[in-house]
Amino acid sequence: MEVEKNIPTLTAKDFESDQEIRWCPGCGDAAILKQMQNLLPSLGIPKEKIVFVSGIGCSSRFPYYMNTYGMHTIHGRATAIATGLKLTRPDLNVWIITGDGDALSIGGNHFIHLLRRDLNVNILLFNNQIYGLTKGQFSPTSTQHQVTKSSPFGTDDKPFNPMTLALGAGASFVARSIDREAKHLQEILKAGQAHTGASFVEIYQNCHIFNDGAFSMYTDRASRKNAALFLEHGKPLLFGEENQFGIKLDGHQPKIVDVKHEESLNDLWIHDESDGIKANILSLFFETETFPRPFGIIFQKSSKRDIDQSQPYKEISVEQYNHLLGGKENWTVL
């Protein structure tokens, strides 16, 4: 949405509500909240034009802690309610806050169709691979054989890959970040907000009570440089302690090479955010431990569908409302 002129200069403090934060101390949700509050003042959007819509789960407390408009809705339906809001008020900056259980279990159908319709909203999926609010049951993204309160012998389910799901649904912006990478997270949030169309950002978020260390290999200093691949548009795919490893494509088959001894930088895979085929290959790095896990913008293309924000929304009068309720298009259930 367009930046408005002549609005008061805002700070991160202006976006903090007066509500006591009820997340467990040290929860990754608080880190995400902080980056959102740091980001919003730079966007030039009045607080009254920003709305956070959430479903059910630990992440869904988010609207209470933002000094903006917000709605804490019902399980899995934040996407549906946000769709109605954006259709009637296209001038609003709408953020959907959801979790791996809320979005990918009961809310899965709403989630994929919102991405398919490419409505101009921002979806943040807090993925901690567990049901935290209900005290530690396995979720759609829990790892196979993970022992939880609802799977004492380990879950048999293969975990959802949110990246491939979003790409398969036709999402026009797909990205991944992590709660402990503050600068990276804020850059991804800003890029998603700037995108016209549905932006989807999966955020790895640590639940240190019920699934502590689920993403430690991507955050711990000893392992992160070999386990995480941070993508930059137009740059080669490099990772390792000294960026000594690169990824090249043999046809459509990715291959890890030793840059210092085997291949030159000119032979490596250059990241192109607009390449949907390569985006799908990147998303499948999730399926194997051979390749590092990609972080950053996996895919981004121009949206072909958007509401004309230049047209003001139309208010319905009391007479029109009464006519709708009292007309012939209703029935009585006996």
Given for the second form:
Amino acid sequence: MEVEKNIPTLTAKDFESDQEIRWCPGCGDAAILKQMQNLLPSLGIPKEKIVFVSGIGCSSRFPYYMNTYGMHTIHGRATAIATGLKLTRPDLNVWIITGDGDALSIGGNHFIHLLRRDLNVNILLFNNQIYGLTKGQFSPTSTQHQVTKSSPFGTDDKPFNPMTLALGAGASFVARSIDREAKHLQEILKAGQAHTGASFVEIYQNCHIFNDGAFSMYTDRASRKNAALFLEHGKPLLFGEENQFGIKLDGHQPKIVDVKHEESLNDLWIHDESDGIKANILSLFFETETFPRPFGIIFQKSSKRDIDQSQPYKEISVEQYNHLLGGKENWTVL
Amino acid sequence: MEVEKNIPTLTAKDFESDQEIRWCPGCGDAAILKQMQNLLPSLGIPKEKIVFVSGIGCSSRFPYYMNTYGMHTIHGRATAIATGLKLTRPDLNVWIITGDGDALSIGGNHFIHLLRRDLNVNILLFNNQIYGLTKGQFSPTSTQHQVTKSSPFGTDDKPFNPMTLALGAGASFVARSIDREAKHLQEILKAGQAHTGASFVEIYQNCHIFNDGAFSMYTDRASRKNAALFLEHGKPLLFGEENQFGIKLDGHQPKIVDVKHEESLNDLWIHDESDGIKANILSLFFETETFPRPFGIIFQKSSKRDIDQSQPYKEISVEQYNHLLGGKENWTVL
Amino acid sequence: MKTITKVNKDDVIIKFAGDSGDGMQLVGNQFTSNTALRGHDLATFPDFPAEIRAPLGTVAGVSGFQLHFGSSEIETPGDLCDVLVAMNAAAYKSNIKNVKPGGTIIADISGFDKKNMRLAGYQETDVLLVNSASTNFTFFQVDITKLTVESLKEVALDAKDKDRAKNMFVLGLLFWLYDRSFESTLAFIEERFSKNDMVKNANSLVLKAGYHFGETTELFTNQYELKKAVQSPGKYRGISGNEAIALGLMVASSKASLPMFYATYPITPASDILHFLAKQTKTFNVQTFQAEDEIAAICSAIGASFGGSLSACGTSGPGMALKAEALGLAVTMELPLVVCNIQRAGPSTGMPTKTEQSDLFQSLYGRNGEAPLPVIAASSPSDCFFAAFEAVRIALAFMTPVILLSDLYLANGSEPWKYPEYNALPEIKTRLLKESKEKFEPYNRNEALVRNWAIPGTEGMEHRIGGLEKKDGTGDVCYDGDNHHHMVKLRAEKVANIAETIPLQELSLGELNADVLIVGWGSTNGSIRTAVKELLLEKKSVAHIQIRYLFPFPKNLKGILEKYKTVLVPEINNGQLVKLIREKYLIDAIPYNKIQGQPLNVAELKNEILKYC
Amino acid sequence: MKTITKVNKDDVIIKFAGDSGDGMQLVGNQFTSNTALRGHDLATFPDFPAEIRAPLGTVAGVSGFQLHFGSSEIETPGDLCDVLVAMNAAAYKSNIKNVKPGGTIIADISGFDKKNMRLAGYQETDVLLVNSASTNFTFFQVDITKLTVESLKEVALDAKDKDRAKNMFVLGLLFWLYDRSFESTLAFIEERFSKNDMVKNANSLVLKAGYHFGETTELFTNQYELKKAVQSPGKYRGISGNEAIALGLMVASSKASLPMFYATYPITPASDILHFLAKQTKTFNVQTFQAEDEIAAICSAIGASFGGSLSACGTSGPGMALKAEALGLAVTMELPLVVCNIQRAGPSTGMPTKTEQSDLFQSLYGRNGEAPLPVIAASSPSDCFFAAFEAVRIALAFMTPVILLSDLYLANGSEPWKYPEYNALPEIKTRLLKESKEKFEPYNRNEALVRNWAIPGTEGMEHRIGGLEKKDGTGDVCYDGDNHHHMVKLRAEKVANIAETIPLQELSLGELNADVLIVGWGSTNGSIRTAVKELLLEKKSVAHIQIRYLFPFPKNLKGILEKYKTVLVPEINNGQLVKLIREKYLIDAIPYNKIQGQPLNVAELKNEILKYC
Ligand SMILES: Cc1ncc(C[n+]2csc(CCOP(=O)(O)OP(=O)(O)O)c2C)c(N)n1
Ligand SMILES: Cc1ncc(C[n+]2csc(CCOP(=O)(O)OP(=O)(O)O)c2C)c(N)n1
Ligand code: SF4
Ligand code: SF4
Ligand SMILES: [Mg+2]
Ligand SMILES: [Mg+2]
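Following the display of the form predicted on its own, present the structure of the form predicted in complex with another copy of the chain.
Every component of the complex follows; first up is the chain already shown.
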């Protein structure tokens, strides 16, 4: 994206709209909004070039609070709507705001197709593992056997693993962050935005009304260091209270090792964002009880799509149109 | 599935319906039909317990030719329709017949959700990498830059990798076969049917009218041995005219090796259907030019779903209904 | 001791309003069941804020519950209320315009402090809650919050939890005002908080404190008394529209000896049907399926229907739109299916927490091609039971999808229901075919043009059906022009034949040959009945019919309509039923449309009717 | 040398029919362009088999092409044909019932051998192709296959390829019969096979062989001559409905100075619009997008519209059903959008290769809530251009989605079109706002109630829109009842205002005050015109209007309708426009419905009209 010259320096405040925020006080959505408003001024993109597109859900209220262009559309279709916008207006900076129901339940198809097409947009999935706006039914990311309003005896279905799903659909940028980690979140949003191609960021977001504490193991002092694995490109995979655990690859199988006692740091798995096989192994941690949950950029590769950044309006001559109108074969009646 | 006693022995002929086959003469669909009709008698399932459900497309005509119960439904929805059928009738043997457009374009969402839910059905994707019935537009499996009626300058989009997509969605059985390999196809269909949980079989199917030869490298004498890799559980990965090439894992990276010269067979990658990480690496061969295309069962694990095989109609007493009607609180007016 | 005057009333409308967190729904429900047990007739309507938890103290966050009860037939929760309980300034602001002149306002003054005034959008200098000739209201200012906390000073709860009990104070106070016993609520508290003695205790204490406050304070000198309603003998319960639909579907499928499959995708205001049914799945022959979207929901229902279940879906407008294509498939396949559309205000996402009846046309015509199917509507919360039962009957008798229309107002509203015994309900016949002498042909029909239903597992009846045009009889795919014409006509005729099996239209109020006939459908029944009743008392020449069977119409409808000079059709949409009547009978029926997300206002409706009589 | 009689004709209907592989479409197209260049008026209609390649020789696999040409105005491809070219028994079987009494059949006897007879479903003993008083046809039996192969004996093609050239023999023969030169086809062959000399050569040889066969064989003694049609001077070309829509959209968006975005999902019979437009993307300001389904197609179009493109979608019935929800969103967002529905026979998948006009109601009413939008229809292949142009104009002038109705018959049919010069077409105005003195409010409106269109990139006009109800003016989310009522009425009024900008309804044939008025819409124009013209010649008191603007109706429609005792509404559906007229004007309009997947039969229609005059 070409950054225009002489943009007045903007502040977070400039990105606040005049609409009163209507999320439940304390909702994780508000924390994410704040980081977005903090981030945007640093990107040097004029406000009018930014568009937020959302579907329906609590999280999808987001565009109303951003003083940019925005569309709050219909359930599950933000990805499809943003596709048309970006195809025709590659000059715009497009952010898609969606929920776990919006993106992965009703909107699952557009989601995977957008990743396949790899348009240069940013997809932020606010995953609270529940339907917030409709007051507490399970979503495709709710844990198996979760008791909710619509599953009084627990759900039968196992949840999607959003990371493997995105990778499986051909995503070129896949990352995870969490509402409570302000700095991390901002960095990931920034990296997603910097990526050319579709960036997919799953953000764990607490819905304290209908699914409180779904991610508390990653935010609670007592557990977070053991439960969460923060990835950095080129750095070894370390976690635990004192980073005492590491992960190494034994052939193709990941193993947790006690760094202090058993292994030298050199043997550890060094995070390589560009390694698709490793990305898949990382994303499969989700399906285990033993491995920590990875946060950060799990995968990033250059897009396979020829991304046409500028699509200038062509000047077409009257002759060209007359030729078009006349078709291949025509005749004159005198 | 409980196999009932005393079923009269059926023949392939018993599974032919009275409808004239209306595929283009020589269409790959007919070859697949034949193998299905050959397979079914061996399963010992009574005809009336079998249902074929399809969407819309050339391939979706399939149910009309099977003398079983069947539904030819609407575009993309066979998976959703079969879901309701199987949930309520777990005693039935349900086959879903779908095309690359039907399953992966319009029906992508139901497809991934069915795999996630892992119901005990069989999904056969007839992949001809084109829209046959609508006469030749590109599909989500058409190769990038493919010239078709709707992409006169070649497509922009890269195709789905159906295997990674299915694995990413949580599939418990993933396999690939091809219309021209009658025996292989029948074996894979049989294995899919034997699997408890959703089995997904991608079948390469030649549409010689609109996309002839899309898979000829896997069927032509000259190329097939080098281009195709036939997997067998517990056996090393070998391919080439004289099985002279093998694949081994160097750490987590696959490498092609010349078996004759360099390596002993013992170092080779031994196919393990139950290894999810290996399955993913195998499925990623699709995205390379160097690795052969794997055929066979790529992955198979036991389903995480509690599959309720029998759901007997409960006898409910009149009192229970009266109690239900009366609700928690009621009163009598005299 | 103070002197208490007992005041007699015929009916009373109370609105409980407070912040979403103030527990007004619970107060409303408790007062309602107490009222029902007391033998009054009643109708209720909760109104929730659009947001889950809008900011505390704001107008957007106000949650309300309106109760109308009385000693004669009560048809609606009422237009304007006699009593407004306002827990804060925002609740006051958003409801004061709906209080009757001369009405009473009971206000928790803690909720009217500077901060709350500001949050509600008032100026600090605005003066509220002052008895004056101009406002003509009676204000009772009670520091409910403070009194609640005080009554709990012995209890070791934290401040927030004490504060939360204030709804019990309100409830106690109102119990006293209407001379009730609070035993039913004590029992409720006992059960609800059985696991937490401290909270249980606190709630009981506050409830009693509220009651005793009423008894002792000099503020209140009147107690209100109402006679019992004359209700026909029988067993009663309270029921909401959504519960009634769920029950109706369940009982009807049992009466047809079929397992039931309910497939849906959550959407306001239909989700409660799912919540209710999901709880029954272990005990009854009901399966619920929360699909990935509305398309998958109806498709899975079609699959289950092919498999021999009674399939039903529930949704609202936007979800209904998504079901259009699959509904067409069900029409062509001639499979039984009930689709409940709990309407809300549209178009598009519209106002999901407001009511409307604007999906009638969508129900009739929202599909490609000629795809006729029966449409019926429920007219009150309890009527949803019978409408659902009837929808199932028609679906099974005619092998057709049926659309059942309800709306947010019926769904969330509730009323006493004289519920039937299971055995008193009729059996439902199906077209299931278990064996046949001749070769089975799926599109062979009976006299009413209905095909047979052979389900997988039935030996010898293997067959294929689908969405391509089919040859009548065999069901084979058929592109023949004459057959297609025949099939289009046949599908229409089959649906028309349903008119032979439905009750004739009855006059609900008034006389044949009156000046004006009011024709309604669906949830407007209560408002229209109330308006027409009042006008009849005023000796106006007016009559009323409420149409349940919207497609096909009852056979005698034409005859009725032709009896009147003026036919007025009030609807909460921009005129839909009125167009059907005009088209079909070439009668100059007049539309009356108020599209404000709420039930028709009785007073306004009366004024409109008066123009014609 | 034989004596040749020159026979004069006013018009001729030829049907070319053969197996899908026989190249009948090519023969039809070549003969058509030759006919057009010759100065006759004409109309054509191809009919493809439902299957891609049904089994060779079967009735299911027959592909046909009907051409009607003549020296005066030609309105339809005609009911019954004068000449049937039957390349095999199956082609004969499926078309013989559509040959005029006294008609001519040219049969390739190689296609009537035992095998072909069996494949067509005849008995070996059935006797066809025999001149007899009872059949009253003239048969010409030619061994076309053999003659073709013979004429190629010098050419080193394989047998299959030689066989394939037989369509050129037919073409040559017909050129001789109608006294044409074959130069245009020679030029075509030259271009088409420029890369393969052998094939090029073979085709030319066979074409000439066919011509010379006609010249020399004693079989044919007549040559048919027609006068040129009196056509108004100008430049002409042949055009099909789908091409015309594509052109109309492209030219209109250029006239509005907007880039065009066409988003679609393939579906018969709309796909050709995509195929055509996709070819223009490198040269013109057109982008095509084949989405993953119809929902994504319309949604992406909405996104592009928000971004400032002229967005359009094309689909058919089932796809239209899937667009319902998003259409509602476009209505609420008040964004310009053109959705073309190329109708086919429904319901559900129906008969995808047969025509119908049964999606009118779906267009008007197939959405949740009150979601009015303009609907217009094209009435002939070339008229599709103007209808598309007009759809774009209305969408942009009124910031609204517009539905444009065409159907399979228009889509695939073609006719000569006196096409306009680009400069002769009007500019199209948009509501684009680039700057504003006041604070920009997205729902501020002009007198016609149309809002402004500010697109991303425009500084200072940042705003948010969505599907929730909006406050008029600011566009903020708004749950207020009065605002909602206002907005529902406003959206309806805005659409009603379109009537101020559309042409008044014109009488197409006949007089005001005739006995019967025939009211049609869409593709029935040709059949109705032909029938009414013939009746007028028979001095019957009949008139005809064809309605393009179906919603809103032209302002003078009522006035016209009221002039007639009888209003008859022929439609290829079960009665839709007729209901709209009855409802709106309370006129007892009479439906006439033939739902056979094909254009109305003129003779049948005439008989129907005669009942009333
Ligand atoms: C077509 C349609 N179906 C259903 C709904 C109801 N609905 C609104 S939001 C929502 C799900 C919300 O969950 P999620 O996407 O996870 O967002 P959250 O509220 O949790 O942020 C549903 C089912 C709708 N608005 N439209
Ligand atoms: C809702 C809807 N959209 C579009 C179509 C048109 N259509 C029929 S089949 C098809 C795609 C066929 O491709 P595929 O699924 O790959 O099946 P194939 O014909 O190749 O076997 C399409 C687009 C339809 N029938 N319904
Ligand atoms: S319901 Fe949950 S997700 Fe929605 S606003 Fe409240 S806390 Fe946030
Ligand atoms: S078009 Fe292709 S896929 Fe369809 S029947 Fe013919 S060969 Fe098979
Ligand atoms: Mg959520
Ligand atoms: Mg295909």
